[in-house]
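Next up: a single chain in structure tokens, the form predicted alone.
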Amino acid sequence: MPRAIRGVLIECEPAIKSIIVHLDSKNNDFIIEDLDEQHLVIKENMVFLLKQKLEERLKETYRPEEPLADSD
């Protein structure tokens, strides 16, 4: 008998989607359905955890730009 899973439609840029797919590739914890290059259906009860993991990953790769020194 089929079982229903509650999901949330996520729209994001392809770069962010690729990070989410990579995070999900280990245990298949997050993604219910990969719809197209900008849309995913995520398990409703995993949205908060996914946001946390995505923020951690983005902090690893994000380097704030240093202010440009005036060349006057």
The other form holds:
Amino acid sequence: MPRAIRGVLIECEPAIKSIIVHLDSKNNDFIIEDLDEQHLVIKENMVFLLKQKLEERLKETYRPEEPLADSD
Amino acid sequence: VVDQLRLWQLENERMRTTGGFLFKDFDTPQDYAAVSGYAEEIGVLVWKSDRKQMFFASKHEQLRDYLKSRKKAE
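The form predicted in complex with the partner chain is what I need now, so please give it after the form predicted alone.
Entire complex below, previous chain first.
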């Protein structure tokens, strides 16, 4: 008989997916199944934490430009 | 605060989540084809891979019943 495993399907761009895989590599506590370049299934109770961690990571790498000074 | 909001939007646009069930470990390719086909028919199929013989469905009750009826029919 096949198995039906409860989880949350994540659909994202490969860059985001590689961050998730990296986050999981420490304790293997997020990913249930790595499906393909843009899909993976993660544990239902870890979605919130994963989003938090992703946000932290994006903050580190995404630096908006300094606002332009009023020159008029 | 504005930056945080912008980040959150950015992330949501770059990532979509769907709760449900991953179906795997089918006994035969025929089982996989039949059940994934049925999932598509009733509109609960979210993702599938014929190569991996796995699929993700948003609900599982009807699929479970369908599997049982298939096994009984054998």
